[in-house]
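Just the one chain here, the form predicted alone, laid out as structure tokens.
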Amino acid sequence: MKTFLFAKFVAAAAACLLTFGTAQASGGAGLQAANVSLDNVASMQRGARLFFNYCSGCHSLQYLRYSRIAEDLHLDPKDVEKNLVFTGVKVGEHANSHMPPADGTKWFGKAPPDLSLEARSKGSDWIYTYLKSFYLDPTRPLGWNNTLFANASMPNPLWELQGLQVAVPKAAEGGHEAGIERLDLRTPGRQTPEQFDQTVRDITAFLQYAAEPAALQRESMGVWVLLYLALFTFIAYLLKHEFWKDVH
């Protein structure tokens, strides 16, 4: 019985420091909380949208199909090649832009990068940040520079929904630059800034499910075994209770 006890608490810590890890390591300093969940299968649909529309022009889901994506966020196949294929390909088909990686090269210094796994590099939470922290920056050469990731070759793709940002520096101390402090919205977008926070969840929610999309299969099948694992640790209980009960 000691034995069976012990090995619980193991498992049950093990448990703990590994939510713990990934705590750690998708969060971070000065991050926002993205507040995801692949169990909102409508945000995703509405992440789809966006992404293709305001991100797909640049940016590839190498390794995610047209075709996995309106299976997996029960999506018509039709609709999908209708309303998210800009490339003319087939909905069977890996979701790449037609933006040739050259072009994208001489147009930003260097080709955007494919995003299947940024959720899985980076976390849902700096996506959702990145996406919020650009500001106007005339010293940078498309005019935009980011709070997160300082000096990146990408203009806010989302200007219009959210409007146009300015940077408010910190109070200089000693003749030397002191950061920024925040950012103010100059310009109003065609959303105000709750119906652009969800919109950036929306999008964020997308990619968290691209870089894993079997984790949608894996979740739902999680509480099965967890179930299946609690009534077989009940069942080799009772055995070893039978089988030891003339052993003194």
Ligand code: HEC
Second form
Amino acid sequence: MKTFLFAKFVAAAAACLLTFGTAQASGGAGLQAANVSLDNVASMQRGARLFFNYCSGCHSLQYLRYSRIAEDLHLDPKDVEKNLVFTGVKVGEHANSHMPPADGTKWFGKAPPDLSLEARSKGSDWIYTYLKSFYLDPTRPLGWNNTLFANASMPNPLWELQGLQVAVPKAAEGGHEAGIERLDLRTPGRQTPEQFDQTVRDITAFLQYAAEPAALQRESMGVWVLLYLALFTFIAYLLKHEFWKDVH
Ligand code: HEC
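Previous: the form predicted alone; requested now: the form predicted in complex with ligand HEC:
Below: every chain and molecule of the assembly, starting with the one above.
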């Protein structure tokens, strides 16, 4: 029994360390904190809707089935099939994009990559900052550039919501332009900057979930392990009390 309890304790401690570890890993220079939480199902639900409306025309989530999204995010599979599946497939299929990679290369110079594992490879702060860092740049083929990902071939998919940003250059030193000081919102979009932050946070949360759907289940399991431990500590305390009553 003792070893069993000890094993449970080690598992719980390891789970805490892991959660802490992933939270720490996403920091980095020049990145804004996404502050996404896999506990916030409403945020991931909104993110799913935004992703399929604004991103899935170009990007796939090839490892994820629509039915899995419905189950994990507590959505009705019928609603998912009606509102999120734009490719005409059944809800049990994978979330592939309509766009053939060859067309992507032709139109954008580069095929839009699959985003299933994006949150794992780049981290959520990177995605969050990237989606907020588009600005108008007439020297680029599609008229867009990005301060985090210079010369990205992706046009800003959220410009109607965010509005149009322009780059304010740093004061030139010695005749050379010294990069970008900041981005200014030249034309407001349909959302206020605060609303837009939330929109981007929701999309990022959804991609964070998509990169590791099992994490949702693992986290809810962790809560039970901790509750179980708490209950056991309480019972042990009662027992100790009971035994020592006669000694005193
Ligand atoms: C019109 C097509 C198009 C749409 C719509 C679009 N993207 Fe992209 N996206 C691209 C292309 C093309 C690239 C490749 C950019 C490059 O490597 O130069 C890209 C790259 C990315 C990357 C960087 C991948 C990497 O690590 O190199 C992320 C993240 C991303 N897109 C997220 C999104 C999200 C989120 C949305 C929806 C809000 C979205 N994209 C909508 C075309 C699109």
